[in-house]
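One chain comes next, on its own, written as structure tokens: the form predicted alone.
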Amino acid sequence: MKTPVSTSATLKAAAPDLIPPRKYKQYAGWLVLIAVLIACSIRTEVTPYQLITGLPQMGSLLREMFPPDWSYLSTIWGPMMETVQIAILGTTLGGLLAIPVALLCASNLAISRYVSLPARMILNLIRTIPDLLFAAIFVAVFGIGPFAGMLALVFFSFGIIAKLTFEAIEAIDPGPLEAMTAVGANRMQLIMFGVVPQALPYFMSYLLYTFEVNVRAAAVLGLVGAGGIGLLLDRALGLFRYDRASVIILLTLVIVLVIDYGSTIIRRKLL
């Protein structure tokens, strides 16, 4: 009695050349990627020649930045602290606003789709607007100053933290939620005792990460008049005082490194 042979096995045996080996698919994928990169380079006029011809100018710019004008440090210290304070307020307020929206967007909490879908659409809309555009809008509305920069970072932080948090909520262990539902827990009890203990460490990690990003972003928002160290950086670059600009860059680097070190310690304790 003959053993029945499947149709796919018969096709493979009859026409082995028609099925491309996996390595050919990999080669085709690499060729497509290279073609896309070449097309993008041609469209954006990015060539190795431009990089090579620009290196001497980059070297002359670096020579003008050193040695830094350390006497300018006393002038920029106040605006730099204002930049950090803008980042603290913007991150904190944005994170607080992100909590209820993340709960509304999470699909595993069985929120009505008529609520979760509009919440996700609003969240996606906010995330499509860059922080500089937010800052320019709020500067036009509220005038030049740190308040506009703080509002820009509130919306920027809200979009990032809400997106990452609701994805973390959807990835939590469903076992505790099912057990609490089986014993008659209501929705608030599910959130407080089933969702928060699992999602809180991730939320804090996202909050700290966003704060690091916002310190750098707040330094740039001043270029559009949103307060902070960016105003002095724009002034130094406009006056071709690259030695002063290097002081601002180095001070920003030191502060970001300190914040990154502190955030790493906090994340380790939370996770």
Given for the second form:
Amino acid sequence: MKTPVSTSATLKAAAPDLIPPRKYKQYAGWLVLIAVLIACSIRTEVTPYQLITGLPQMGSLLREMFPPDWSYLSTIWGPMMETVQIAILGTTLGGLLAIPVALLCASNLAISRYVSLPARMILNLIRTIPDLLFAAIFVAVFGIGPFAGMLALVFFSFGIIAKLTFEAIEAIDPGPLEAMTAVGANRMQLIMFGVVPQALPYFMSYLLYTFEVNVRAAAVLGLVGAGGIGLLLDRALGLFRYDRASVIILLTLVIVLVIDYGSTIIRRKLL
Amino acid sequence: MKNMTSPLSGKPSGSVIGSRIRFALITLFIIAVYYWSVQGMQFEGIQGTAGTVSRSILQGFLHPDWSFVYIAEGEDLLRGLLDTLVISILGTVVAAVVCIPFAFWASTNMSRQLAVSGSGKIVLSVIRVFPEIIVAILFIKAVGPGSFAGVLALGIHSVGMLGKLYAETIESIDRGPQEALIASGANRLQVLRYAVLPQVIPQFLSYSLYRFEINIRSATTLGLVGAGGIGTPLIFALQVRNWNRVGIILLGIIVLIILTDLVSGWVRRRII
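Mind giving me the form predicted together with its partner chain, seeing as the form predicted alone was just shown?
Every component of the complex follows; first up is the chain already shown.
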């Protein structure tokens, strides 16, 4: 404690401008944060005391989950694979839809600002809606089943991939584009031979990243009736079969880890 | 994928036939994966009611139920949104505090043995893998439905992600101040207070705000499974097909998310 104080005292004597400014603003910021937290905890009646008393309940739930009911594994394998299928199709279709929109949004390719700015606004709007909300709406339209889940993931991945890809397109090297414009290439040729070779690795990488996100999302889509493993998890928890729920959660963990691992390796090779 | 392999085949060391075989194998594998996934997707066809349902949804979205925005005595839109905001603030703060020890545990430059930081990294990634909705369901079973379960779910799930980002921040700090303090005889606590914390706190705050933006999106869905917030009236409105109400709730969610993004972006610029 002492060292810095004496340092600042000597500093003050030597060079007054080197003294850091007083930190009233910073203190005010922390005070505001603490006030907000107290208000929040009054509003939801969530207190540190409740946090501590809640933990033993969590422990007893975990005890009920073990040992897992391994015989249930054969029943859940099919829905688990359905989950992966939903994620694959949702990501692919969302990615395909994202390509033209990303080309429209990128400022270095845009036809005019009157096209790219509204397109970006729509993208931002789509990204504010969480995947589970999409799923709940599509279940209402198309009925319960994996198709609604797939559609939800199509919209969800479309928002992510289009945004990441148009930013990647904006960051590409303009040299080849200028060279091609100079020799008279039209817009299609410009995109095919100037943009695609540079942006494709990024696009593939984002596609895989979104796939990782979507596998996790697909695992819970069933909770609102949109197919996949979530439906069985909901049922197991509703019947208080925590031993079955733990098998479902463990299998989901394994599948997610395997897919993450594979996708990370491929992505490292792409970029 | 097809176009991806073609630049690889141009590399001087690989033989042409080898790369062609690889290309064919990759293509076959991808076709098989897609065949398998399309097979699994039993498409029952669009229901006969889909047309009328879509029309009524559109009608509902175009004529939101404005009376739901504020109801003096009961559950209305503003209270739901406030709950969602509060859940995500509390969840983020819980995570931002809880993950600090995890982050120091998992960062390679804070411990001498690699086993220590390695085990910390594994713990963080295991926490990260659980989707927050599943965490929320478990907490609902443990502590009952309501905002508390939502706060815990967001808090636990965010620890995994924030801990990783924090650990990376700690790993990237400048070692100079630390070495200078050790050389002048500071103990470990003093090194932490005067060399490490001043370097990492702004970045920690920035990551926490970023996490807050994600958490508020998740908090809107937590209510769908019963963990409090705006999701609860939304799922009721969806179940009774009250599209005007769904419309106003979605509108409210979009406005809330855009506003919090703006505020958090402003605060983040002030911090860094």
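Here the rigid core means the biggest group of C-alpha atoms that line up within 1.5 Å when the two forms are laid on top of each other. Remember, it's a predicted structure, so these values are computed and weren't measured experimentally. Numbering follows the first chain given and starts at 1.
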Problem set entry | Location of the hinge, rigid-body rearrangement between the two forms, from 118, 182, 142, 234 | 234
